[in-house]
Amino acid sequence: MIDLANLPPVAFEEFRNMIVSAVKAGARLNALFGAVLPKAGAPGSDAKQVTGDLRLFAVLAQDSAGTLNVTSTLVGDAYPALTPDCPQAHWFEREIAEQWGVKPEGHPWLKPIRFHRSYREGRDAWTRSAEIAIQPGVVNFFTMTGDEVHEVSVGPVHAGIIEPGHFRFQCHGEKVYHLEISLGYQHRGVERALVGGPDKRTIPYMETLAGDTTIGYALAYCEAVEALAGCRVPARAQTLRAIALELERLANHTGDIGALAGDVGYLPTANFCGRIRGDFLNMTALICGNRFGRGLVRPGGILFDLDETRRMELSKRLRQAGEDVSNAIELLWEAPSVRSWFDNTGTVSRETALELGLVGVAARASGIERDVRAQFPSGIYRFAHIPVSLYHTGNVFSRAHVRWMEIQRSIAFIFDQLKVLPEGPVRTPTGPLAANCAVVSLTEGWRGEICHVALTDAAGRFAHYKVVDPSFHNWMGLALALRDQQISDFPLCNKSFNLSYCGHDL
């Protein structure tokens, strides 16, 4: 937690320079975002007021160090961009640009990414500048010319059950030369939501942030609320919350591994994935009642405790279950025709991974070693840790494997705790929330990092309240995945990533 009295602006100069000098030497920019804060010393004023000098924040991460640096600056309608020299700005200066109506001056490609009105009266970015010919709603795609050249247009309403996601492939014959992904059909402005509170609606608001990911969110927001009301919880409610935590990577990970294997037409290991990830998705019901985990994690610890019956039942189904999908992701391996699919398409390069800041399963499958469970620890993970799992090759494969050795290493972690299950109370009362502080804070989901900066105000009200899901990192990853790769490639490229649509467009 910071007071932002210790956290004043640089100039931007200073801001700029600590960042990509930072980025370059091996740091990784998890958030920069924009912020129009009340005045320090106003509690009557409103939180949701968007008038004034707009603030831009930075959060870096030394991972090697597991250290956090905040930094922030004030900016008025233009500033130079980052993107030039920090690319894992990129998508960040796009959002700031639509939220703020700021102009990135030297931006390679400025547009929006979720089409919503600047949060300011007359800040539109894409209408005050002549330079940039883009109205809300309307996407400048890139276009190529050439013989035989020509564009796929896919979505944003696809034939399946997926969320709405518009993809431009920019082809010569075949082969895929660029892919540009449209994004924000469904963004719901749950950030702006956040502010003013907490309140009632606040945390059914995190745990749909992404329905798939409802405990990495709602935990990511409780340590935030913790850090901020100097909350200490219970011993036993952070082990069955990283218990419920490993249980959504298990389901995640394992309907994953079904669909890639789906995606080239090899069922037996499609079917039985289905199957068990129902069965990891009825553990956490076995222990809230909600197999997505709605109603467990909440400030101060969890909700519903683990008794000896529910313990030794869970233990019971989680064997029965490792054992299940040891069988059937094997015989994916097994397989020479699925080897060679997965082991020849979708390769991102460790370099190119890095330039990017991916995280998560896409960041380890390229040879980094990013894991917030280990590098940026808390709960539970402070003492009981779980390998990183790395794979080194980037393609389809990789992915694919990395997620496999996080599901053994994720049931041999449930097993250790749910034997040393701490004795004690699951809850403990949160208190008030600092004034005028920031906090971040960082959970590993299942799809890879998730951050949360929270900003108070002087009555300890959120003031701003900042959300990065894994997939704003890798989105782009997943763009040059398809580079040279066959049009036919792109279902198996994109379920090894899996990326969330609704967890982007908040």
Second form
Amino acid sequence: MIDLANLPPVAFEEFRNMIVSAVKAGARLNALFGAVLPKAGAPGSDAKQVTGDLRLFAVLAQDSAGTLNVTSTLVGDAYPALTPDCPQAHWFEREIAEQWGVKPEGHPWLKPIRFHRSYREGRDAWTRSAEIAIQPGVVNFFTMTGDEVHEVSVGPVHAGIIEPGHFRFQCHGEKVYHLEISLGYQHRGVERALVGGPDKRTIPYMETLAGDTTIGYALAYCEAVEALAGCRVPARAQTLRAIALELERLANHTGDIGALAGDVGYLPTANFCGRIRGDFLNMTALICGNRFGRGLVRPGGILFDLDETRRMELSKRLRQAGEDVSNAIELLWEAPSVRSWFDNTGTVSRETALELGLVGVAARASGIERDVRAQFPSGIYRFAHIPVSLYHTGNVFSRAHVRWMEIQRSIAFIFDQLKVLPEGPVRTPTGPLAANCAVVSLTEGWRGEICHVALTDAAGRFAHYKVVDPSFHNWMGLALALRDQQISDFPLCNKSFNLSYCGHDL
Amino acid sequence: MLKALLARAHQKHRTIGFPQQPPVLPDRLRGRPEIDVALCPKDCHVCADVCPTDAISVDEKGLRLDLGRCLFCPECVQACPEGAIRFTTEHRLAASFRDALILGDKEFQLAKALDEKSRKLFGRSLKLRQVSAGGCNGCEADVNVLNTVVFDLGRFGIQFVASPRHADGLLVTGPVTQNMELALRKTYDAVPSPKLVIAVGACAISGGPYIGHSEQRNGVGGIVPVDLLIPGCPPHPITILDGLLRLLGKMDASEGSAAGKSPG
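To complete the pair, please output the form predicted in complex with its partner chain; the form predicted alone was given just before.
Up next: the whole complex, starting with the chain shown before.
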């Protein structure tokens, strides 16, 4: 947490150079966003009004050192884009252009990402008329020309029970030369609604930013608020939060491996894992009554304690599910047809993954040691370490294998924690939030790094609240994984990333 | 191959006995809420004040709770000084029309079965197209789970299909974002008549946590006619299954009550 007074805007050139050179030297862009802050010392002004200068903020991580840097600058109607010198800024600069109606000049791929009007009335980075409705997915896609070249268009409504998104493939025969992903269908205006909070809707917003990551998101939010309030969460609550976060990872990783098996037609593992995923969800429900952990994590701690009967029951169920999931997944590795399909599909090289700034399973499966739990630990992870699960081949197998390693380590972690569950309360009052401050909160959700940046005003309310879902970094990784692949392998590649639509669209 | 068979034996038979047998539900499940207004102090509206979606309202007519807006979050129970409001583990929540979801002085009316003609059409084979229109992947996930061996939706003749042209109706989740409105309308139009629409979750019924946002449409009801509403955030899979079976007339009013409670 830093006082905004200690974070004066620097000159734009300095801002740009600092980011470009830091990223070249191995740093990573966790967040790059715009905000219009109320003038300092003007409490009571309407927090939702958006007039004034646009300020850009950047959060940079040095993963190996475990340090974060925050910098900011002021920009006018346009500025020289960072993306040509820093591909990690690509998606962020499209977001800034769309939200604030400024133009990052020289951006090679400047298209909307969510298809909504700018937050500042009358400003539009594409000078679109205010009279004409903005249609999602209506944009000039990159195209390829030539004999027998064809285009395949998929979505927004998909064949299965999944969220909406649009995928446009440029193909020659079966082979995909380029995939462009156009999202925004799930945009429900959460970030803007968070301004002026926290209020009674803040927690439901957080728990549904990506509903399959309820614990991850609620935790990132609560840790941000607790830092602003100077609140120390009781040890028992910290441990139970981590148990819930690992259960969330277990459920999703198990479901993902099952779905990968299903996509190559290996039905035993697909069916077993589909069921075992539910067993993990039911363990979360054992703690708090809801399979996704709704209602569990709150600022200052948690709302449901684990009594002794429940602790024993959870251990028992975890042991059984652990045996079942090993049985189901080891079967998958023994099928040569599965291995050869997984091995030869959807490769993202380490260099590409570094350049794009991938996070989570996708990064670790391309050989990048990147895990918030190890490098920026908070709560119980400061004392109880989980080894980073790494594999180097960058393909579908690698992403499945990293999940499998993480499943085993999460189970071991929960067992350890259940044995040494600290005594004491599970919640403490939080108190008011510090005024005119900025806080960065990182959580390793099951998809990867969740980054929240909260900026408070003079009254200690949110002047701006930035949410970066791991998918925000990783959708481009999926697009590149599809290059030179058979279009029929799209479902398999897609599932191996399993990115969030609503977490991206916000 | 032998290993696959051994694994099959290890994994056992897992399909639940519901609806013939009562479902096993978590003992902390937040199912249908119950309010004992006799305990409410005069002029107290603490529960209404903390409700994130204004599902609770208190006025001269008394206290009402709109299950269509309710997120089943614990805030009201935590806030009530008298313990007048509590969640039961009653999982049966589906209703046939919007007003039925407003709990107050009248008895809660569970969803009614389709008329005989519709039951003849859909009762033994119901194909649904799922449309996520701003859903957070919570409802989607717990609809999807009905396809696992645990719930085995296929045994009731219900199946999710990959094209609206193959479907008898839509199952919609999410508040219907502005960016999904057209896609939802087009998908609806592409389903041959007669057709059904099922709204699953607080978002699809009322907008849920996003009620009032200009980026969405406060649920499915304003876009296409809805035949079945299943509240929750997200509803438990058993709640969804119970709703679907009620619609098809495969449950009578007393069937499938939650008698078997064990932790989890």
